[in-house]
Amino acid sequence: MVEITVTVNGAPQKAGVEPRTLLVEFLREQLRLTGTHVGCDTSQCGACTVHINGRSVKACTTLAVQADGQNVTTIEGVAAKDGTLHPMQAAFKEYHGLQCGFCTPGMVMSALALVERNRAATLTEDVIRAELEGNLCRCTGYQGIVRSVAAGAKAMGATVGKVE
């Protein structure tokens, strides 16, 4: 077992892990964070996105002692502490971007990560198309998940263009 310390959603864990347990693993069965998804353990569907140190990772493929001394954001560390969503959950409620949800909290993680690295350049259906890439959903056909990406990016103060 290896001792690990993460900061996740803001609270500091400390923990003992084996040296080959997956960040997914970690969050879901030691910290009970099940809104982390494993959907294909081949880093492929995005299901598994979280934050380290404000950086988009998927957790199905990074080591939990890799997250050792860092901060993690899962999806359940997005709302406001008084339970009211993001902007970004929001437009995925208002604009119909989920339909089962399985791979929602990814989605958003994605979304979030997408909106700050593109803060000074204007958010285009192109651009959110290609940003999410790593990002599966087999549900909704992905308008209404550009859609929700461009009205939370909008909520966020980023510049967006016109999506359809």
Second form
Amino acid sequence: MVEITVTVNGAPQKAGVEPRTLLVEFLREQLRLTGTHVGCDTSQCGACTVHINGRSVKACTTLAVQADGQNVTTIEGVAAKDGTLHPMQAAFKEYHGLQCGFCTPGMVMSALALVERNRAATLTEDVIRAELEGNLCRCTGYQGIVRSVAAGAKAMGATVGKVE
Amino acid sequence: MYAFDYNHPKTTAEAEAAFKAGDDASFIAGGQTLIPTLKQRLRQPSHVIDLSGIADLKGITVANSMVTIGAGTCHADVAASADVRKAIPALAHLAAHIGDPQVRNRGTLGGSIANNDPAADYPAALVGLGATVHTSSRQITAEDFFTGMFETALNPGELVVRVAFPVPKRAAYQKFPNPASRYAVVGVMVAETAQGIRVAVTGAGPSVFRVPAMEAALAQNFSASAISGVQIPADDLNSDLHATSEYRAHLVGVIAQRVVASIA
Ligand SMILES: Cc1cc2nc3c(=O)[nH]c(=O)nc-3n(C[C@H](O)[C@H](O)[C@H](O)COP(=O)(O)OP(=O)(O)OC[C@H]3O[C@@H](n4cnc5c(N)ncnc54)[C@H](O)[C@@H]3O)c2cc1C
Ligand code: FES
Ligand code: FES
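Since the one above is the form predicted on its own, can you give the form predicted in complex with the partner chain too?
Zooming out: every chain and molecule, the one shown earlier first.
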């Protein structure tokens, strides 16, 4: 067992983990934060996406020990304390960004990171599509997701180009 | 995943000592290759030694027509670096097209080249630009570094510390990405360097290789048409569910011409 302290959604969490524990297992099984999903075994689907120090990463391809001393944000840390949805979450609801919802936590976390990464330029549809490369959705066909991300980005104050 | 012990050294010396202390240790950088391998139980290291705390492996410097990148620098940082984009835009472009944003936020230059996946992008940049790999004990030219499929010149426990890329006169990289993983089915770097024209191909063969016939033709006439007749023998190329060796051989020519056209 290794002692780690990870700040998760703003609160320091001290815990003992086996070195082989994945970050996603730590979040889901030890902290019971089950919003972060596991959709594949091949590091490709992005359902497990969380932020470490503001950067999107796949929690299924990160060891919990690698998050020691870092700031982790999960989907549970995105809405306001009173439950008001974050503008990006609200946009997914409004623009049909989900059907079954399995990919949604990862999509929202990737969307938030891509808006921040592209603050300096106009966020185009091409950029949105390219930067969602690491997130798979088996239901929606992506059109609703792209529209949601564009609307969410606009609500977050980003400059957004035309989205079909 | 099998159990292992975990070390988090602060210096390369500590990392090397920790490697020697374990009977079958493995370094971990971004973990984007190692962790999937561990999850599939394809490896069972006794110790996993995390390189992320070693300051010597971090950072990007540009000086004297040389771009030097620490082994622990993630792909996203190379892609976003204003210095790299200015000095060697082709290198920033290559890094920006590895995998997806999450992979680029963790995967590192050192991990990519130490692993030497036949479909990895960076080997084409190192060989195409004539880079030098600085390890914990020596310097190795890129062509001597990549020795075969998943094989490098690194000795057990030897660390990649940084890679020095000479700034070329012009260079470009393009790949035909696997639509699912974004790994290169074929990727080609063409560069005009102080040592002449270099054409390096990844994805097609067991390990990165140069194409002397294209280099000679481009030295005479730097245009896509100059290499349109160069035949790539398919015999030693990779064949898998993504592409046959004949298809890859054809793609090398097509991609190389596109790359040349983009900077001619
Ligand atoms: C979904 C997905 C898509 C991907 N797509 C692409 C792609 O399009 N193109 C591409 O090129 N790659 C791709 N990759 C691989 C990615 O670039 C990895 O980051 C890279 O191959 C390994 O880097 P890492 O830092 O994660 O290494 P790790 O996984 O941590 O380590 C890999 C190996 O290198 C060794 N190692 C690490 N650092 C050093 C060092 N400094 N010195 C000596 N040995 C070291 C480790 O011991 C291990 O054996 C993809 C990966 C995933 C999961
Ligand atoms: S669970 Fe599929 S990428 Fe992490
Ligand atoms: S909404 Fe079902 S997987 Fe995306």
